[in-house]
Structures are given as C-alpha cells and as structure tokens.
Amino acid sequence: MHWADAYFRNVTGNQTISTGISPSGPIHVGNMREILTGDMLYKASLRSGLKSRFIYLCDDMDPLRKVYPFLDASYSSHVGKPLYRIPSPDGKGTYSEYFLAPFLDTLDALNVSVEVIRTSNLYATGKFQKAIEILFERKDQVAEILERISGRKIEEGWSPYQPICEKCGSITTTSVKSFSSPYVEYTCKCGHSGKADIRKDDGKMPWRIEWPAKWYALSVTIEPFGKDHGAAGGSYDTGKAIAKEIFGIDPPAPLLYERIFLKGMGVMHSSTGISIAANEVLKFAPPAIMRFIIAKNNPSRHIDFDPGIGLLNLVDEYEKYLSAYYGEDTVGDPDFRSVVEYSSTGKEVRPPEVSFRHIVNLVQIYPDDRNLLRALQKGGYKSDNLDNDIKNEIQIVRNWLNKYAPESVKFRMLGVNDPATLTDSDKKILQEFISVMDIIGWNPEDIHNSVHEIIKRMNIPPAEGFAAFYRALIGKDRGPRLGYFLSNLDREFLKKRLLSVTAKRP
C-alpha cells in the first residue's frame, strides 16, 4: 500500500491537513517535500472517503533574519522586520509576495489544490486573539514547558508575544512591559515606546508558540514536517505540550519526512544559496517529475536531487512507470499504480509517443523544427505538426541541455566535410559499414546488429568499435545509443560524412 494511503488506514472524522513555508527567499525543491507530502495526504484522505481541508500557511510575519546571498546590502536596514512589510527585490510590492507568487504558480502547474493562508492575515483579522490571551494568562506555565522540554533556559522578561515597533518596524528588538487585553505595551531598542493591539497585525508569537496556536485557531488534525522539528526536545515536542496543557487540544498527528539534498552540495536551503527554486524545475523537467520524486519515495527516506544525469534517469523511470500503468511494461514497485496517480498534474497522461531521452538526442541532431518534426514522426510521434505539448517538452529539453545536462550527454553534429581524428582501425570499421549501409534496414535494431557484426568480425571490443562512429560524427568517444542515433540521421548525409572522413588525403 502506498505510504499516503497507509496513513489513513485507521483515521476517521473530518481532517484539516496543514503545511507551512516561510517566503524568506526562493521557495525551492527542498520545500516542495512539505507541500507535496501534504497534498498527497489530502488526496489520500479524499480517497478514503473523509471530508478534508488542506491549508498552506505562508509565514509572511517571520522577520528577515539576515542579508541572504541573493540580496543586496541595502537589505541590512530591513533585518528584523516582518517579511510582508519589506519592499520586494524588484521594487514592486512586498518581499513576501515576490517569493510567494512564483511558488503559487508552481502549485497550480503541479495540480496542488490548497487553501493559501497568510499568517499576517490571521493576526490582522484577530484570529489569534484568543490564543494570545490564553498564552499571556498562562505565561509562566508556557515558559516552564519550554524549559522542561527543550532544555533551554528562558530569559527573564520573556514574552509569548513579540510586538512590532511602530517606529523602526523591527519585531526582534522590542520588549514587552505589560499586557491588558487587547493591548501590549512595549519598548524598543531604537528608543521608542508604544502599544500593540493583539487583534491586529501589530506583532506575532515566537515560532515554538505560534505553531501550536495555529493548531488551536485552525483546528489542525494532521501536519507533515521535517524530521528536525520532530527531534527530541524539538518544536513538535514543545508544541504538543502547549497544545495539551495550555490550549486543551490534541496536537495534530504528524508525518515526519526526510530532507532533500542537492546532489554533491548538501541540504537545500535558500539562505545558503544551495537550492534550486521550485519554479525553475518546471523549466527543465516535465511537471509530473517533481510530484513523482515525492510520490515514489517513502517520507522516511532522504532524496538526492540531481538536476544533471540523475534528472534524465528519473524521467526514464517515470516513463517506465507510465508504461506499466497502461500494461505496456513492468516495474518492481508494487505501489506503481498509486505512484502514477499521485504524480498526476491533473491531465490524462499516457506513455509518451517519443521518450524524453530520445528528444534530448533529436534536438541536438536537428536544431530546426522541420527536420526535427520528421525525426519525431519516425520515432513514433503521430501528429502532422508540433503541437503545444511537444513544443513545451522540446523547450524543456533545450533548457536542461543549456543549464544542467552533463557534457557526456551533450554533443554537436559535425558537418559533412569537418575534420575528424580517427585511427586506421576506426576508418576500416566505417568503410565496412559504408559497404552495407545501403542494403540494411534503416532502423535501430538492424543498424546495431550490422555494426556489431563488423566489429566482432574485426575482433574489436564493442565500446571501441562504437567510438569510431562517435568520433566521426560528433568528435567524442561516446554518445547516444548507436542504433537509435544512426537511424535518426539521414542515410545519404551519413554516407557522405563517412566517405569524407575515411577518404585518403593527398
């Protein structure tokens, strides 16, 4: 049983599934495990016949922690201010919306149906008023919970609420002096003294307290989160205790997930610059791939995201799953049908007429659309023109080749008369092939068999024999699978090219 379906084997009643991400920078592939895990749980709950709500809390009240690598030095004046009150890097709108907008577009493209709630709106509409009043009333008990479970000493003067200074705009430099609902009196390090209204967005709760307050205010029943939050003494442990002992509610059932690593670089985090924005992935990979990598991996397993050759292999695997779903292939995953269904972006998808890998090769052989169309048709594409879907996939392939493809995959076709560095053995292999190329079937299997017979007769290892063709055609020792590669070349062009490189020079 798929992990999302298994989660609901013994769950009953109405459910509210909550996720949350701070728009402090580009929302990246690593963040997608949060939202897509939540989305798959939501879809699984509906499959189980439960009435469910799926929410995404945009933590736009979080303060800017520092000047991140992607920001200019002018943002030093905004450190400590809430993200939704900071200007956008492009000068249009707010900082939080600047990073949120492309993420929401990505969610639409990935068929994520989620209710987006900005934390600033929860404060501004008074949704947290009751929770904040309870926290102030039981302030000492909250502090005791935090110390007992986290093992950290709570500083004198600690408050369960952080006012925003109305003069300097900082949320990290204020100190609470008194509370008489709905007002919090404070002083700020900038020298200002003021009053914050808890019915408005005049301040916020610290993260460890705000999290259970969200559960209380929004009746959250299920929440996926990273394993760091689930560590002993971590934010979920303190949140559970605050939920039960302060708010008198059951905490949401958790689902802990492992992190996503950017292959060769480490854990993704926008603040360190080690990340790829989620909307960027849609430019160089089919949309379903981001869902597929989450759907096929149990949340307890970490994921290495490789935008290079790993991406190409991942698309191969996804296409194989699709073929298995429609009875045209087999895979070893017993949950493959559910994996395909949870990978859906909302469109009906069948096994591709032309594989992604094949398009990778064809766009490098034929840069112009007319010849590319003919080659695609030869490979199984049935339309008389390039429709929008195939055009989009071609552009995705080109984007991947330009930015992430390893050199081992990239090549450039040499012209008929371009020079080539060949050994005498290479030339002999090519000459033997020229002698039979007019009479063999011009398809991958017949071409491969013909080349294999030649190099076997000459007692040459396959890799060395195939290299003769790659050196002659693309100037490299390796290339695409030879039978498919040659079959997609015009036979007359290939003959002229091989005659050119094997001819005796004066």
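Could you please show the structure of the form predicted together with the RNA, as a counterpart to the form predicted alone just displayed?
Partners and other molecules omitted; one chain follows.
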C-alpha cells in the first residue's frame, strides 16, 4: 500500500491538513517535500472518503534572521523585521510576496490545490486573539512547559507574544511591560515605547508557541513536518504539550519526513546556497517529476536530488511507471498505480508518445522546428504540428542540456564543411558506407546492420568502427546509438557531410 494511503488506514472524521513554509528566501526543492507530502496526504484522505481541508500557512510574519548570501548588504537594516514589511529585492512589493509568488506558480503547475493563508493575515484579522489571551493568562505555565520539555531556560521578562516596534519595525528588540486585553504595552531597544493590539498584526508569537496556536485557531488535525522539528525537546514536543495543557486540544497527528539532498552537496538550504529553487526545476524537468520523486519515496527516506544524469534516469523511470500504468510495461514497485496517480499534474495521464531521452537527442540534431517535428513524428509523435505540450517539453530539454546535462550526453552536429579528425581507416569505413547508403532501408536496423557488416568485413573492432561516424558527425568518439542516430538524419545532408570529410584534400 502506498504510504499516503497507509496513513489513513485507521483514521476517521474530518481532517485539516496543515503545512507551513517560511518565505525567507527562494523556496526550493527541499521545501517541496513539505507541501507535496501534505498534498498527497490530502488526496489520500479524500480517496479514503474523509472530508478534508488542506492549508498552507505562509510564515510571512517571521523576522528576517540575517543578511542571507543572496541579499545585498543594505538588508542589514531590515534584520529583525517581519518579512512582509521588508521591501522586495526587486524593489516592487514586499520581501515575502517576492519569494512566495514563484512558489505559488509552482503549486499551480503541480496541481496542488491548497488554501494559502498568510500568517500576517491571521494576526491582522484577529484569528489569534483568543489564543494570545490564553497564553498571557497562563504565561507561567507555558514557560514551565518550555523549560521542562526543551530544557531551555526562560529568562525574566519573557513573553508569549512579541510586539513589532512601531517606530523601528523590529520584532526582536521589544520587551513586553504589561498586558490588558487587547493591548500589550512594550518598550523597544530603540528607545520607543508603545502599545500593540493583539487583534491586529502588531506583533507575533514566537515559533514554538505560534505553532500550537495555529493548531488551536485552525483546528489542525494532521501536519507533516521535517524531522528537525521532531527531535525530543524539539518544537513538536513542546507544541504538543502546549496544545494539550494550555489549549486543551489534541495535537495534530504528525508525519515526519526526511530531507532532500542535492546530490553530492548535502541537505538543501537556501541559506547555504545548496539548493535549487522549486520553480527552477519546472524549467528543466517535466512537471510530474517533482511530484514523482516525492510520491515514489517513503517520507522516512532521504532523497538525493541529482539534476544531472540522475534526472534523465529519473524521467526514464517515470515514463516506465506511466507505461506500466497502461499495461505496456512492468515495474517492480507494487504501488506503481498510486505513485502515478499521486504524480499527476492534473492533465490526463497518458503514456508518453516520445521519450524524454529521445527528445534529448533530437533537439541536438535539429536546432530548427521543422526538421525536429519530422523527426518527432518518426519517433511516434502523432500531431502534425508542434503543439504547446511538446514545445514546452522541448524547451525543458534544451534548458536541461544547457545547464545541467553532463558532457557525456551532449553533442553538436558539425556542418557539411566543418573540419574533422579522422584516421585512414575511419575514412575507408565512411566511404564504404556512402556506397551503400542509397540502397539500404533508411531505418535504424538496416543502417546498423550495414555499418556492422562493413566494420566486420574490414576487421576493425566494433567500437572503433562506430567511432568513425561520431568523429565525422559530432567530433566525439561516442554518441547516440548509431542506427537510430543516422536514421534521424537527413540522408542528403549525411551524404554531403561524409563526402566532405572523406575527400582527398589538395
């Protein structure tokens, strides 16, 4: 049984599945595990007949912690301010919306239907009023829980609510003097003292308290989160106790997931620069792949994301799953049907007409659309023009080749009169081929057979014989499977090219 379905085996009643990501920087592939795990739980809950709600809380009230490597030095003046009150790096709008927007586009492309809730909005509309009142009332008990479970010491003057200084805008430099609902009186290190209204976005709760407050205010029943929150004494532990002992509610059922690594680099973090933005992936991989990698792997497994040759293999594997779904192939994974369904980006799932790997080769042979279309049609593409889907996929392939593909899969077709470095026996093989190329069938098999025959007749090791063609056509010793490769070339072009490289030069 697929992990998402297994989660609901013994679950009854209506569910609210909550996720949260802070827009403190580019939202990356690692963050996608949070939202896609939530999405798959949501869809699994619907599948098992439950009425569910799926929400994403955008933590735009979080303070900027430091000047991240991707920010310029001027941001030092904004450290400590809530993200939704800091200017965007591009000068238009706010910091949080700047990083949120591409993420929302990504969710759209990935068929994630989630209610997006900005935490700032929960504060601004008074949704936390009750929770904050309770926390102030039972402040000492909350502090005791934090000390007992996290082992940390709570200092004198600690408050379950942190006002934003109305003068300097910082949320990390204020200290609370008194509370009389709905007003919090505070002083700030900048010298200002003022009054915050807990019915407005005048301040926020610290993370460890805000989390259970969200559960309370929104009746959250299920929440996936990274295992960094799950350690003993960690934020889920303290949140759980606050939920029970302070708010008198059951904490949400957890689902701990492992992190996503960038292959060979370690855990993805936007702050360390080890990351690939979520919307970036959509530029060089078919959209379903992002879902596939999450759906296929159990949450308890860490994922190595390899945008290089690994991506090509991953897409191959996905296409194999798709074919299996239609009974045209088999895969070992007993849950392959569910994996395909959870990987769906909303469009009708159908077996691929042309494989990603094939397109990778074709776009390198044909830079122009007209010939590319013809080659695609030979390869199984049905439409008589390049529709948007295939155009999009072609662009994705090109982007992948430009930025992430390893040299071993890249090549560039040489022009008719470009120089080539060939041995005498190379030339001989090519000349032999020229003499038969008009009479053989122009298909991978016949081409391959005739080349093989020539090489055998000349008593040359196969690999060396095949290399003659690659040296002549792409200037490398290896290339795409030859019969297939040549069959996709224009026969007249090929003949001219081979004549050119085999001609005796004066």
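Positions refer to the first chain, counted from 1. Rigid core here is just the name for the largest C-alpha set that superposes within 1.5 Å across the two forms. Bear in mind that the values here come from a model prediction, so they are computed numbers and not experimental data.
Of the candidates N385, K127, K66, E137, only N385 lies at a hinge (point where C-alphas switch from fitting one rigid part better to fitting the other better) between these two forms. Superimposing on the larger rigid part's C-alpha atoms between these two forms leaves the smaller part rotated by 13 degrees. Fit the two forms on the rigid core and the C-alpha of P461 turns out 6.0 Å off between these two forms.
The rigid core superposition between these two forms gives a CA shift for G479 of 2.5 Å.
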